[in-house]
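Take a look at this one chain, the form predicted alone, written out in structure tokens.
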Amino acid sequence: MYQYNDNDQILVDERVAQFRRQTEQFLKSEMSEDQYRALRLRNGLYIQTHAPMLRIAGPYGLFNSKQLRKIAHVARTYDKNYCHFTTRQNIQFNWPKLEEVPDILAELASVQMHAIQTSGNCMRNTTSDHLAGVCIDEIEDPRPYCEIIRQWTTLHPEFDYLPRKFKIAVSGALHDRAATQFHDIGLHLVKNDAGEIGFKVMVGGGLGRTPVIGQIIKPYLEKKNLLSYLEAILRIYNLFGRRDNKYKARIKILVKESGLEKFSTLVEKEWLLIRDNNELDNERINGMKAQFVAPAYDTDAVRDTSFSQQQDENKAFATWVKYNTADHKISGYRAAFLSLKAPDSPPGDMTDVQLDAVADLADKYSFGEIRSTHRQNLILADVKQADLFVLWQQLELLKLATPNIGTVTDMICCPGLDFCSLANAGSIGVAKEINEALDDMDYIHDIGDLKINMSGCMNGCAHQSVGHIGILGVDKKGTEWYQLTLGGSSENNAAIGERLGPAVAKDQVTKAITTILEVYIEHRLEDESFLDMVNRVGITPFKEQVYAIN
């Protein structure tokens, strides 16, 4: 993974010192709340329901074991012994003391971490495929380009105050695992007819209260033009994006209202002015690729025979392998998912004890590297199949081995009303109730690939619009209600879920979900997934059954 050079370290150290001075001024009442607000947001600090919330950047979801131990230390020393992994592959602390935040940032800077641009109207953390570099369907590893974009976006003076937040995702595989079609800019590494690799560029995607699927603005962009083309898009957005209405300020609204053709014409015109002066040369690309060289894989790993034997002898282990591991491009290795969706734990949360232990496991079994996914789980990406049995046993002890990746209980869930000041309804408690109702793993596995996404408000941090089943918490005269949608997807077959009908009361959500699952089981064809069945029959059978009981 990328290692900071001296300039990187100086930048984050100076930023910590600057924010320490600003916070001291605010605490001494030498700065107003309004003045401080803009400064704290630039350092990932929100004011939430109970306490400040600090969001730490996880560049394209990549961490090393030293960084994970530091996160554990921060959770233990400055918070309530846990942290929360988000859908942007970031980490959040919900209980830091304002006066201690500069100390936390100093601790994080010591391991090459920061909170810069994790909030505010700026370019946010670039996200990517959690299986980048190891998956078998990859055209090219996207991480070097993610890092080039990260460096370009960090403290970019021209785009420090955009109309609204701006998000970029990059994928290098055939299967989109990074929800790229729902980003302000989505980038896919693709091959052209000559076999050369470049980027397909999509623009104007987004979630929130107006979910929009991104449109292709450039079917093929040469790598050398990556930064200049991104800059041209940002310039047009910065110039014409609405600043008078925050609900219409995202680039998706600008693209939708102006039309892709007109927007594209403006971008092309701008690009012609700048592209020759901002080329990404091969030396820069190859230099960055050198930061992501493959680890020293054991060439004898493929000779192992114990893996198959252990699966034959232990059904629980075989089930975990089936659901919580993925194919690896190197024979004899697999990527292992660590489920942060144990039935009795808030989705995405992790304790300091678990963080420390996973850091040790990463050192022992996966070259010291840990990744976070946009579905709020972790991955050890390079595990020898001969080590998986022991790893599984240790993850079981840590309650990180629930075999539910990609299933109905692998639920994306925001903190909701429990923590977030923007939320209209609770989400963690509803998730727990659904989990308690779905306590039979055989039933969960029989349902198969089914993704539930639940948000406590319209902002869509938990991607509810693109869940196979989406649950959106809404407020009705002080009472929590939940809007259900079916048929959404953030993968290759991108789709926005269709509203099932009127919102249901909080105490009816779990019954509605179990009814939806029963309808699916009743109507599905052999081996038909939930999403395929919804696309085949529509939502009417679900609607009739859910509202028959409400």
Given for the second form:
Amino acid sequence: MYQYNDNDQILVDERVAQFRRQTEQFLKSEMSEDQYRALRLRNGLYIQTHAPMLRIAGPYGLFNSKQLRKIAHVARTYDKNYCHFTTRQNIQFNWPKLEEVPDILAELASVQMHAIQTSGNCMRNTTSDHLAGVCIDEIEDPRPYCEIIRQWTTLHPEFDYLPRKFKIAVSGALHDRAATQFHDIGLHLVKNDAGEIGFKVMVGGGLGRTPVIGQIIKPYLEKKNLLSYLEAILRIYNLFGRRDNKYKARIKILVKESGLEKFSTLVEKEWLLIRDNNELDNERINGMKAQFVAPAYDTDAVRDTSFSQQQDENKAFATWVKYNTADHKISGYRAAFLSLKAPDSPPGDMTDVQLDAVADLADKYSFGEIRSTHRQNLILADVKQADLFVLWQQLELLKLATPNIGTVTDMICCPGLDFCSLANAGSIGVAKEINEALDDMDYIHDIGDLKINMSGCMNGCAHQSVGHIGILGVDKKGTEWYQLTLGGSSENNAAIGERLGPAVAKDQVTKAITTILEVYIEHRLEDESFLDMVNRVGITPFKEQVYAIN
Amino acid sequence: MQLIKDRQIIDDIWNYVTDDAELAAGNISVSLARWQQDKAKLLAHDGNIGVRLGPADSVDDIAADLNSLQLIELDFPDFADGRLFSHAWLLRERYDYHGEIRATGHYMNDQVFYLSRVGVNAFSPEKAEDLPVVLSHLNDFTVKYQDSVN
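Same protein, different state: after the form predicted alone, show the form predicted together with its partner chain.
After this comes the whole thing, all chains and molecules, with the earlier chain placed first.
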């Protein structure tokens, strides 16, 4: 994991001092609401329904145990004993006091954490594959490039006041677990015909009101040109992106309105003028790779025989292993998911007690590192298979072992009306009701890989448009209704879900979801996933059943 | 009126001439439209010439004239419009402009550090009492991650 050097530390410390001064000026009415808004958003601070909300950066989802303990401390000292993990691998606090936020940021800076550019119309936290560096389908570890991009985007003097927010995701594996096709820029490490590794660059993807799949602007970009190419795209976007209408200001609209060809001509023309600047030489790349060297794996781990025996003897453990662990490139190790989707807890939430305990578990079993995932869960990425049984037992006690990763109850869910001032409808309550209706684990496992994403408004924080089942809360004359979509995906087979029909009333959502699941079970072929079935038969059978009951 | 140039507080020796006003003697700046329309007259004018650019103006439009211009003003209608940051970078890096680049209008004191990094070397604050504040904000950060103009 990247270790901050003196310069990195100075930067976060100076950022805290800057924000403390800005907040003092605002509280003394020496700064306008508008100005403070722009500045506080660049430090992740929103003013929400009940209180401010503070979004802390989780650079490409990587944390160490010390940082997790600090988050627990902040939750305990400045908030209501919990925090929320987001789809962008960040952490949110829902109840900080505005005047205490500079103190919170100072606490975080002491463990090299910050909230820089986690909101606002600027380049946001770069996200990546949560299995980076350990997965078996990896072309190259994307994290060194993520860190290079993190540094390049942080306080970038030219691109801090963009037309709208700007998100970059990087994947280094064959399977895209970072939703790269739904980012303003998606980067995929790929091999060319000569066997060299570079980047496939996608542009103009995004979710929200107008979901768009990113288009390939550069099938192969040499690594050395990564930053100059990003700079070319950002400059064209900064100069030509629409600023007349907030809803048309994302780069996806610029790409769409100009057409990829014209947009790409502009970028190429700009890039040719700067491509030799800012070159990433091998020394820089290798220096950064040295920050992400694999931990000291135990070569004896593979000799363990207890793991298969424990699975044979304990069905619950075997089930957890099946759903909540992933293959590891080192034999004898696995990556363990910690489900933040326990049935009675809001998706993505974690208490201070859980955070502290997970920090201890990370120290004990996974080299002190923790990762957050795009689907709002955590991972201990380097666990010896021989340790999984005892880890599982401890996670059970912490309610972090619900064996539902990738299943229907592993829902992505935004805070909705309960916390968010943008929301039109509740989502946590609906998620809870769906969870209660689906309390039979065997049934959930029988359904298998099915991703439900639910957002409480058009902004789509929970990426409902790319859920296998998407649920979107809408306001109809003061009452909450829910628009359902089927067939979305944010992975390799990227797709935007198709609308099932008219929105359903709040008290009908759970019934609609269970009906959709019944239709799937009735029509599926052997081993056919939900998504495959929807792609095969279309939405009609679902539509007929869901609306027959209303 | 005073302003900051190259980290010093100095008297402003420039006057901006609106599009419908007569050209006065001395150091004057005009809009891009006025420059394009009255270029010959302005070049014959007694005094230095500057051009004021808004975010929607293109730097390319004055690229060929930069040797005749001693000042480029980047006029912020609103602090959130970041196009002027790219304009400054382009003037310095692409067109190698060595004259004064001045930020005017409604930018924030908290943006001057960024503006100085993309090549803005003069700041004309809306309020005179902000002069020392702008000077101090030029030092908001002592470290940086990226190359830029400086």
